[in-house]
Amino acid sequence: MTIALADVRVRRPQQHEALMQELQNEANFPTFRDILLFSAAVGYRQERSVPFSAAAGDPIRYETLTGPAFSDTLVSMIAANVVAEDPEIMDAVRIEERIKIFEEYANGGLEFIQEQVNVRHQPAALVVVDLVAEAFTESGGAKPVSVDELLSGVTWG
């Protein structure tokens, strides 16, 4: 059965609802969508994918999640790198699988951020600033890259 793209939704993990509220109120993330996108990037960078079953609030429509131009690419890149041996993961009919992978990395990223809050005894907003600064320091700063460079290491068959 194929699901219409308009019906695809992204869940927020219930166990991190308080952290997401803190990130929205104190770290100035305008929406839960933005928190999930940041958390998925953190989870992927930390190689932390954590399944969850209990969801908080109303799920976010996929079209809303992918409003920012980069976000659909982020969701697809994470899936393409996680399931690198299966190029069909990018098929339109497998959007729910890509979303599940994204959700699990977002949950893993939120788990990592919460651990950092607990270990560093800092508010989540400062942890976010430190994580961003660390990423830029380690990578030498933001540089323009092509899609080929972003997908390096991915083989299709």
Given for the second form:
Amino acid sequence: MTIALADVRVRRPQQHEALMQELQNEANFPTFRDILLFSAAVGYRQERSVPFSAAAGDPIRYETLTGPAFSDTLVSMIAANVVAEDPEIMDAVRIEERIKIFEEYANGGLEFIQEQVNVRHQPAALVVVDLVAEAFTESGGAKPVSVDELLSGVTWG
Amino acid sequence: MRLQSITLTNFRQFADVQTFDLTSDSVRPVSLLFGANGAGKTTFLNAFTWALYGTMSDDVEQQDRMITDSIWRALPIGDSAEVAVEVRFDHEGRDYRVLRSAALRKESDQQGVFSPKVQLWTTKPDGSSETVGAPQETIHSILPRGVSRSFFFNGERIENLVKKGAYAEVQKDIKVLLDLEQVERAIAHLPKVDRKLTADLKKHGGDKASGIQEAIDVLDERETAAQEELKVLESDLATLTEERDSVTDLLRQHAESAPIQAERDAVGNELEEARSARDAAIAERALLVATRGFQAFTDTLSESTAAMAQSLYQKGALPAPLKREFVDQLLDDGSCICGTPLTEHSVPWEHVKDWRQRAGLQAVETAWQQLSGQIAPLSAARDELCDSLAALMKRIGAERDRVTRLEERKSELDGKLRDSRMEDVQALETNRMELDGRIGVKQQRIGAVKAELQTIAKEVDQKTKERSRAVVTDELATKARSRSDLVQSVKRALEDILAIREEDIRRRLDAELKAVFKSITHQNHVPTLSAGFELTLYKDVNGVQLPVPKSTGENQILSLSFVAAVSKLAREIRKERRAEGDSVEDAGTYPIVMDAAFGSLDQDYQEAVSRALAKMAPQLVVLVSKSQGLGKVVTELMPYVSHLGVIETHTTAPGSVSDDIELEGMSYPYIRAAESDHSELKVIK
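Next, report the structure of the form predicted in complex with the partner chain; the form predicted alone has already been given.
Below, the chain from earlier opens the complete complex, with every other chain and molecule after it.
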């Protein structure tokens, strides 16, 4: 949109570096960009936005982030819904604000995915597939995990 | 050879001195001994071979513990204990007593190394007794070690007699037993005699005759060498053939399992394919989730965004009624559209500036338009993602089912194949071809050597003729020449005799074997002793003779028949061989001592075997357990039994271990609790 975009970058939280590696290696996520898009969608669905300061690696250029279809739509929609009473959040000059919102939801989403990995005793690859399946089957949102489910991943002995 | 008695002294289970009488006559040739498992039946059998040859069969464990354990344990360190076996027997009119014994000084609970010594005494017909100088030699001449295997045997291992690979030994044994070896030895010795004679001829026979004789000597040497080579070649050939047979056997087994193997391979391939299809589907789903998965979570987000845009439109905020850029332009220009000058901080200026905040930005409007424009396509994309994922899930499920099904099938086939030996067919085939090649080479060489031998024989003939024509002046040389000629003739005659005898004996043994076997088995199988003294079993299927794969039981019957036939023929031949005078009464008579001879035979076979044995063997010692011997065996054998005994087991095992055996209506102790583990020979009659 404007020349200023060239300098806009998206950071990924250092805290979830291990999870991101796992998602890349075992869950077929081609790039970090895909992980951020996915986890931000999850984070927004879970209403979990977590600010962070420590970033890992080089930040991703916004143009790179928004390569996939509907990815910029996702970023915009999240921002528009979060700053509900201010349509001008969509203004080009407020891109950094939108990205900050996006980053924090991505961070929250990663946190949620990590929790699910821990709770379900499943690899991230399976958790991710299940989350998508759940998003399709019902209105979505995390169901509370039952005791049975908690135990099903445990092997005795 | 007829056994009279055996005396065991501290011999393994048999503590102290124990004797069992074995004298029998032609009416009642059988001695029957019962013993529980572990009582010492095999030990008893081995006592005979130990006394005679100092050896025990390989199936006797802990061969270094010869002295009864309890005796050895009770022995003070430094003292000595004796182990001995004495066998009394008569052979061709003489009584013999062989004693093998050893004394061992105790140094620890382990028994040390023995060096048993053997002594042999003979009683002449006139009653005088004398020590035999070369005891082991004499025993070997009475019953050669090789032959003894046919007469002292463990029924559980008797089928080894007819196993492939045993033929060479069997053949040798038979030759010894049936007096063929003596002829062979004579033939081997004659050339030496000849050489001595011809040495004179060479020395005194003049140039011509000496030259001829030297040529003959060379030919003789070549002949000997060729014969040696032939022997080696033939044994090599036998080994190779045996090896090839076993490879062929493996291949045949493989051929049987080949269809299963083929199916398993096919299932294995399909399984591989199914697994990779399943994995591919899973990977595809993962990629779809990874790259487009976020769309799944956008449903409510899209709805609320759409609603937001909608309300902005409704509020009139979108599209913006007034563009901020327009207001800014007015403020910059300092003039309103109505012409009013817009001086900074003037009322109109403030008025217009106030509008500036209310006016929408073109960029924001565009952004919102773009955003709401994306919502419908996103929703469509989301639906499409849902469909794709559902399809992938279905595919994964189907492939998973297929994998499970194939895995089950494969493990079932694996189970079927587990028992058959799965050598690499390719390697086996190569191996067989190579063996075939090597057999071919050996056979060629054998042919060549045989041809050479014929040529040599012809040349020797030729030279011998020349030799007789050559002028010999010296009288000594003439004599030597005629003697040598005679030796040659004798040798040729003996060779002919050997060939004829061999064939004759083979035919008789074959006939005898057929008769015995037929009397035992109910199967329509015919055993054959081939020209190479090889035992085979055929069945006649509508005039075609087919080889029968021998079962364990059948092998036992075949071996027993063979032993019985050899035993019978040995007697006949020894009786015939006397050119002058009557043969000794027991010529060719050998006892048969057998342990567990009825081990793996059915009741009806046990009956037939017992009947056949009682009639055929001149003397029979049978060792059986209650389970093997009571019933048919006892019923059949009892009329022929002269000595009946029990090897009573004495055991320290706790609890009520006592057991009795009932024979001819009476009960006798079979197993008894005792202070020490040992066995006692108890005579019943």
